[in-house]
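Listed next as structure tokens is one chain, alone, in the form predicted on its own.
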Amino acid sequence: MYVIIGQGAAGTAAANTLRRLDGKKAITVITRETDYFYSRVDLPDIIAGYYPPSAAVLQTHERFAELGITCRMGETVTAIMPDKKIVRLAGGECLEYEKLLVATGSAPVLPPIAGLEAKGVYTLWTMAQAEAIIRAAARARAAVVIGAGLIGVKTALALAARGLTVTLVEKLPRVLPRQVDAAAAEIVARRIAEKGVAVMTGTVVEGIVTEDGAITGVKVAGQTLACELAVVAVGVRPDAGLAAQAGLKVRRGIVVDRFLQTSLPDIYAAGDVAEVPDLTGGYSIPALWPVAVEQGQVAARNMAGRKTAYTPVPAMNAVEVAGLPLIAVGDVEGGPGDDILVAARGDNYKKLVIRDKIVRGVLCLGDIRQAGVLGGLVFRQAEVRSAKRLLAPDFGFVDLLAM
């Protein structure tokens, strides 16, 4: 039997691929969640009320059943026993496996802030958490979002769209610190403020103020921001504790080779929990939805005996934030000795990072018309001869082919 722990992008892609490759062998997917496979990136829009939770469902119970995939919903794996090829569930039941995929994804990070256990303080990573935030928002007048990464920014905007007074607090000097550079962050912060969200960067949260066990405010910079709701969105980390307990090699994530095989036989890892070989010759955790899907498919092929290597790709984000489309590919910061090209006008911003005559990073905010072509240069690792031409308004696919 194939056993998959996790029903996110990697786990579901692996289950579907295994069924396509092997029409007979049993496939069991085990997940702590009670909601079938859905788009996690849509949770803030569900909170905003733009569409119902059902619209985010990507694969239903009926579809899993049609494929002959058994889903153990609301179940927790408490141990992996590689020597016996068994996984143990919280209720004591043990399942044997021939091949095992660990696709447990990531879990929200909780910073060392006093009071996070108070009623009204949430993280946002699951559909159940989104629904809880919606219920809390209906009773709240003000909210504080702690962390201005993608999840934090989009959650703050979602709560503002519901009519709450919202403050977004980030300890680093800018919003979206992992996705954009300082100049682009200024544009995004201005647009966030125009949407009615107060933005406080370079600000450390000192604690949660409570009364009778419920949040009444957040202490920052010597003041208290009154609120009935707070969302902690300071980041996530690979959910690799189960693998570490089982003796698999774990650093930040579960270390795998280019076939997504872990350090122990017949156990694979894919998605946000996997630390994979990257383009630099080192290891990284891409933590991107399309990459998780591809890794799930590659892991499944190897589990089914179809040896397939995973091909690493540059980091990429393609999102919309505060009404601004954003595409970032590769290294958008740059470093000493890099050639940096920038074209900025109003809320439109483009940046290229060129190192050793090769485009290493592309950032397009607002005007993204050439983002696909420019991003293709990062993927191709092609040497460029006329760098300034890259930001010309008419640069296009024909120019790309000529490089």
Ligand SMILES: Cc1cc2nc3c(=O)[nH]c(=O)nc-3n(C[C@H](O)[C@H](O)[C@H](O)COP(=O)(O)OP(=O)(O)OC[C@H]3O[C@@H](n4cnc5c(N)ncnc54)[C@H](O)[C@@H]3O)c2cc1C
Given for the second form:
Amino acid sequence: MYVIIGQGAAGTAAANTLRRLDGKKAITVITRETDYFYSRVDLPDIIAGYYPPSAAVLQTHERFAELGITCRMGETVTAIMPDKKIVRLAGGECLEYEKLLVATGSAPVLPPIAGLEAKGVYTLWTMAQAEAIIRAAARARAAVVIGAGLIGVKTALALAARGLTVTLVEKLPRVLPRQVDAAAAEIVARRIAEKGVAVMTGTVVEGIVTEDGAITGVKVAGQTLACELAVVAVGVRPDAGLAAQAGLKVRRGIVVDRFLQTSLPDIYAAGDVAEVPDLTGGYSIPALWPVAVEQGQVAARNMAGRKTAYTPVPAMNAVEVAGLPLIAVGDVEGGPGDDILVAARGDNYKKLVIRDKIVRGVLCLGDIRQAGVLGGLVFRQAEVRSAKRLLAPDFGFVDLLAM
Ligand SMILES: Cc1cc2nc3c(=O)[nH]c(=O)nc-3n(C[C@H](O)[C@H](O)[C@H](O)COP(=O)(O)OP(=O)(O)OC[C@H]3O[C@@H](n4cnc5c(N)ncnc54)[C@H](O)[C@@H]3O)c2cc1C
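What would you give as the form predicted in complex with this ligand, now that the form predicted on its own is on the page?
Entire complex below, previous chain first.
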């Protein structure tokens, strides 16, 4: 029997692949959520009211049943016992496995801010949390979003789209610090402000103000931002506690080899929880939806006995923020000694980071027409002869022939 912990992108991709490769063996997917597999990426749009929660469902109860995959919904795995090859559920029931996949994903980080337990303070990772935020937003006039990473920015814009007065507070000097460089962040921050969100960067949250256990404000830089709702979005971490308790090798995430096998036999890990070999020869956690799907599929192949190596890919983000398309591939920051090429015009921004004649990073904001061809250079680790030509507005696939 195959057992998968987690019914997210990695867990569901693994279950479907296992069924394709093995029509007979029992497959059980356990998740502590009660919503069938849905797109987390769409949660901000659901909060904004652009479409209903049902539109985010990617695989229904009926489809799991058709595939003969047993879903244990609303169940939490409390222990993995590798010596007995069983997992234990919160109610005490134990399930045996031949091969186990840990696909427990990420969990939001809570910063050490006093008052986060107050009513009206939320994090955003699950559909249930999105629905709770929608209910709270219906009663609120003002909201504060703490953290201006991708989830924070999208949530702030979503709440503004619902008509709330929104302030986005970020400790670092710029928005999207992990996705873009300082110049692009300035453009994005301006666009966010144009959508009605007040942006406060370089600002530390000092505490939550409450009355009768409910939030009434957020203290920042000597002032209180009055609000009835706050969303904490300061980052996520791999949900690897269960694996660590079971004795699997864990650093930030569960350490796996190229075959996504953990340090213990017959146990694999995939998705946001897995710390995988990367292109630099080290290990990292991509924490991206398409990568989680790919890893789930690769892990499943290995669980089914078809030895398949995972191919690491450069970090990549393709999103739209405040009406601006953004594609970032690889190292978009650059460092000392790198050649950095920039073309900026209005809200359009293009940047290339070249190290040792190899394109290491590409950032396209606004005009993303060349993001495919330029991003491809990062994936191919292509060597470039004429770097300047890369920024030409007509650089395209024909140029690749000459490279
Ligand atoms: C608002 C938002 C926007 C995002 N935007 C983007 C984007 O634009 N691009 C992008 O690439 N990625 C984006 N992401 C990240 C993306 O959603 C994740 O990379 C992806 O969901 C990871 O999939 P996963 O299967 O590894 O883990 P998860 O989706 O986290 O699924 C893990 C599941 O395991 C369950 N679980 C954990 N522990 C247990 C246990 N002990 N017992 C039972 N069940 C357990 C969890 O409840 C969860 O359901 C976004 C995420 C959010 C929340």
